[in-house]
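Only one chain is included here, represented as structure tokens and corresponding to the form predicted alone.
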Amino acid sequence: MFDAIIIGGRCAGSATALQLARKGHKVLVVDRSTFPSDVISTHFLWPHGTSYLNRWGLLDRVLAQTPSHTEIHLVNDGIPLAGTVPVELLRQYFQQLHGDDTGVVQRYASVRRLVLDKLLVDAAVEAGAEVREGFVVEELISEGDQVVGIRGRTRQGARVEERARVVVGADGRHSFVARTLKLPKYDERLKCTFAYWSYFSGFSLGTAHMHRRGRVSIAVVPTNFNQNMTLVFGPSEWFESFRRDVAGNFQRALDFVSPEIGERVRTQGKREERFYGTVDQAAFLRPLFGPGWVLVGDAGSSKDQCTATGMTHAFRDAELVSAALDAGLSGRQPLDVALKQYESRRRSQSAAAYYDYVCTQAEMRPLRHDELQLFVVLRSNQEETNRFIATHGDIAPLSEFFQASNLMLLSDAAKESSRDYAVFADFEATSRMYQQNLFAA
């Protein structure tokens, strides 16, 4: 009998196992994959993501193999912003969510999943968890309405049965646990982005760059193996047009959004791997817990990749759910009460607002005149630029930055001319042009 069986050994699963095992619980992790192995992922960590790794004593291991930086560059229709996340906002985030702000760092990092997931699995084993790789879960065992274990097959083909006080579904947006329990999806948002990316060597931009023009965005972020994760994304309705000529349209998008970056990739970059792509990014929520089971990470809530918060949110879930499970399994609270508190933190008003924000961003509509004017205003106010970046990455609440009084103060505080930005020259004509499919034949 295990205290917890965790189905899925990647970001959310191994991080949960690591913390439960460190608290003395008997944990089994099963995953159909073997490690190291890759998986579709933006693999970007915001500063609260690297802070979680630091809190768990793993950040040095990651940074020994992975470049990191403290500043990020955002460019919207030619209006550039650069900044970092203020440490006081990071401390507030951890205090409000976890009651503890130890380990806060201001670093961004883009770590490949074949590096990160292996590191997390190894750390979970070091902490005392049992990990079975290449294990296929075929059935959940239930007694009445209570989930009590799993049946599955090892990579050698042996069929086994294991039981636990709780089964954790950390098995992604297509969760076997959720499908088996027939858990409904709700608040689904079908409008999303398509994304294509690959890895290029031969040049360096130093820090993460995220640029947008009209309905297309690009990101270039330094990652492992002296390469840059180079990403293009746009509205899902343009996916079919884009995929007819992935390599050509990829370069066309880079040139359109940032001619400078397009030139660097064309003349200096060497593509080291094939192109990867997806359009399977519709957002949804699922119930988070029930008798004998709980979901973490994308299994319980999945969003579009456009703000690159997936891994950071998986770490957040892992810390929240492991604290709740520890309280319930140790007897300090009834398990259902502890998991209800986990659910309330995950489904807070602030979390719901950020879910709406990401889903709106994923529609990739052209930015409005007033939105672009806000970016112009932010150019002369570094403190508010940093707050905006923290808000965009889900570190500071949306309600604080976007409250009407704050936006009015920003507008009154700076009246920087917009004449230097081409997008304002004939804004209505530019907006109409941005609606057209850049990749249509």
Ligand SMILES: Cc1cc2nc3c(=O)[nH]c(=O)nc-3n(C[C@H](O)[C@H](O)[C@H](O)COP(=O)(O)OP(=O)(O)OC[C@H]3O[C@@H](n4cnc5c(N)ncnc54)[C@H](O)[C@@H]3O)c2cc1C
The other form holds:
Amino acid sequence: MFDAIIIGGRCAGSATALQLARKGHKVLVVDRSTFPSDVISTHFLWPHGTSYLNRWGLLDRVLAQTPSHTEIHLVNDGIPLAGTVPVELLRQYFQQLHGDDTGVVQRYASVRRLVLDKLLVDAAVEAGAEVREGFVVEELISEGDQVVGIRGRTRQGARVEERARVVVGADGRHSFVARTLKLPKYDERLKCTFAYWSYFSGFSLGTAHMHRRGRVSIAVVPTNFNQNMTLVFGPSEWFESFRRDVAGNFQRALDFVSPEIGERVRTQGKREERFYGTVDQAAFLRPLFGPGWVLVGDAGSSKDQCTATGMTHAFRDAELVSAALDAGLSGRQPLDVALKQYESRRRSQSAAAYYDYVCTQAEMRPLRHDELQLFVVLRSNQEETNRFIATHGDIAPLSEFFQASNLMLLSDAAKESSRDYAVFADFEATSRMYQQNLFAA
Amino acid sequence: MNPTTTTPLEDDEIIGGLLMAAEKATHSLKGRSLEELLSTPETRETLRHYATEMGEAALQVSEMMRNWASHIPWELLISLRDGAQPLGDDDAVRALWSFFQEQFPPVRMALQEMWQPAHLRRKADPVEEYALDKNTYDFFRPAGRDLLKRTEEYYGWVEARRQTETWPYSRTLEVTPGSKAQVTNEAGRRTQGINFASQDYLSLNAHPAVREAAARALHDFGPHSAGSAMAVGNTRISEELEQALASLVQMEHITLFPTGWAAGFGAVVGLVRPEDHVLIDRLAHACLQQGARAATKNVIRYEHLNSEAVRQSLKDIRARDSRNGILVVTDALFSVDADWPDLITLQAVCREYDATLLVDVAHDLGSMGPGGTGVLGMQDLLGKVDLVMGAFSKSFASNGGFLASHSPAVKQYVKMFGGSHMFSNALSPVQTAVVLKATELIRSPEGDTLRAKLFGAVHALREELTGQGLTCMGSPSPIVPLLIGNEKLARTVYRLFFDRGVLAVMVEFPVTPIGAARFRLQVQASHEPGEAREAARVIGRSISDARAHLTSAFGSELV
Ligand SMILES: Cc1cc2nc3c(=O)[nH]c(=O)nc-3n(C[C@H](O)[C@H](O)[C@H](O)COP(=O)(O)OP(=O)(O)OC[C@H]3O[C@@H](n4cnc5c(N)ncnc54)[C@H](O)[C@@H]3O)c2cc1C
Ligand SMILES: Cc1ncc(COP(=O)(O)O)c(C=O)c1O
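So that was the form predicted alone. Now I'd like the form predicted in complex with the named molecule, please.
After this comes the whole thing, all chains and molecules, with the earlier chain placed first.
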């Protein structure tokens, strides 16, 4: 009999396991994969993501094999911005959500899941959790409406049954636990991006670069093995036409958004792996807990990749849920009261606002005139640029940056003018052009 | 070597191939019984061929994708390769048959959904989509050099929202605003129902004594003040009104303004100069925000209700600027969130750093607190705050506003330099008389009765809404903010409210942050508790129905 059985051993699962095990609980983690193992993701970790790793004592191991930086470069329709997430905002984030701000770091990193998930699994084992790889869960055991355990198949094919006081579904977007319990999806947002990426060696842009033009975005981020995670994404409506020629359209998108980056990739880049891609990114929420079960990470809510926050949110959930489970399992609080608190943090008003923000971003509408003006305004205001970047990554609350009166104050203080940027020259014609499907034959 | 030829295909291409092979395999089985299949060698061969192709395809799918799409039984699909090999084996054919009959259909659906999600095939009504998707702020900075022509894009969107009856502004009341009302929307449709849309917290608009006072003033002075209060716009009752208000807020010097907006804007602009500083609550009313922006560039918008943040900013400012003034500005009852600050602390902090506090009591004065003294009275601060301003438009049944202070100098100065007092026509005699009568009623025992009735309805409404799992923000006050969140959902709910006779104000960006849309339910003393409860049930049903509508129209469920 375990205190907790965790299904899924990646960002959400192993992170939950290692924290519970460190608090002395008896934990079993099962995952159908065998680690090191890859999974779909462009694996960017924002500074609060790396801060979580640091809080758990794992960041050094990650950074020993992964490049990391503090400055991020954004270019929107030719308007460049660069900035760093401020320490104070990171502190506020951790204070607000977890009531303690130890271990805050400003670095971001792009960590291959091959590397990261293995490290997390190992850390869970070190902490005392039992981890069974290659284990497929096939059934949940219930008594009445209470989930009490799992049945599954080991790597060798043996059928096994295990029981626990609580079963944690850390089993991703297509969660087995959620499907088995027939949990509804709600607040679904179907419009999303299609994302295609691969790994290129042979050039370096230094830090992370994220460029956007019209309805298409690209990102180049240095990652493990001296490679660049190189990503293209656009609106789901253009997906069909994009995939008619993945390699050709990939290059076309790079050239359209940033001719310089397009040129670098074409002439110096060597693609080391196949292209990966998916349009299956519609956002949704699910109920988070019930008798004997709780969901963490993508299982409980999954969003489009466009703001690269899924893994960091999985870490956030892991820290919140392990605090709640610890309180419940140790008897300090009734379990459902503790889990209710976990739920209220994950489903707070500001989390809802961020959900809306990501889903709106994921529609990839051309940037509006006022949004572009805002980027021009930000160029002369480093502090607010940093806050914007922190807001975009869900570190600072949206309600503070995007409050109407803040935006008005910002534009009052503008120093640069839009005259310097070509996109404003004939804005209407440019916007109309952006509406045309770039990949239509 | 060119990597394109050596690296495997991209997953979608492979899954597309797998689905195609599956299609052909199923096609070959169409209309055939198991016996027929077993006895037709060509069909057995076709089936084996496509099953093998499916298995091969599954094997090529990247590890990344397989680990992510964990709901697809990849191992089972891969095993189609071997299972189908021994051609002559009837059991293998039987196994394939049952695989395609039973196991495969849900897998096919799941694969299909990943490969080409259903919503990409669905077409929604483009006008409705446009109306529900955009935000006012999308049009805040129109492009182009023709100032008049560039307003047209915004107008197009307003038209779309009118057409879809999701435009919350400018409805027309058919009769006087009471607890029930009849309104016509912009599509010309008329509805009748419970009125949470009017601001008349004590229902004084219908009070006989108020109407009588208005009639008398009309008779005595005519409808028009015919000039600025600085010229000849005042009548003898203006002075009476100033005294009545002075007693209510316990501050001797009152300046009247033609609207509440003018009072807030005028007070800030009248006192603050470009070198000075303004600290203002992020959610303070627009008249104060705009006054602050017009007066100085040194504006700090502090976190809602956070007096500690005010203290910190005051400390910072005073560390570098000991010469200039600092005005701290807040609402008492905030209309968007229905909450209020700790004014005792705020005033103390201001004193500590030689800053001045201005409190806007537009919503609470008259409608709550002991004897209608509002949040100031509730915190025992009557007469103890530097500056108080208010609007008559919520509880005093009229246009107009005021600024109160302890200083005759401040009064004279703001009258001259506030702009909106001197350069605007004074309150009309009728308005003045109405506010005077309202002030008397507010201070009388009848005022207490009205406030008790008002709060009876407020509690009933909040209780019933909360009981249905909905979120009422803030504390009990005449304003009950019902949080919805998503704008698209709020706009759809709004349309249903209209049909079902609930009149309520929807607030969305720019009044609230994006993604925090809500309904502002404004309760009145003449709302009966039972009526409020019934309305809450209609509200609950409308929200569920709006969600259902969005699901069928756009395939999105908004909770
Ligand atoms: C295209 C794309 C790009 C992305 N880019 C980023 C990014 O840059 N940054 C970022 O932070 N996030 C990104 N994300 C999101 C991120 O990948 C996810 O949010 C994250 O992987 C969620 O972690 P998890 O632990 O909840 O689930 P997962 O990583 O999906 O792990 C779930 C695990 O559960 C296991 N499992 C499932 N069912 C069973 C079962 N029945 N038995 C046993 N084991 C089971 C699976 O094998 C898997 O290992 C991206 C997502 C996509 C689609
Ligand atoms: C807090 C606050 N202050 C001032 C005003 C302005 O008052 P009026 O509508 O009378 O101009 C309002 C009303 O909109 C308000 O809510």
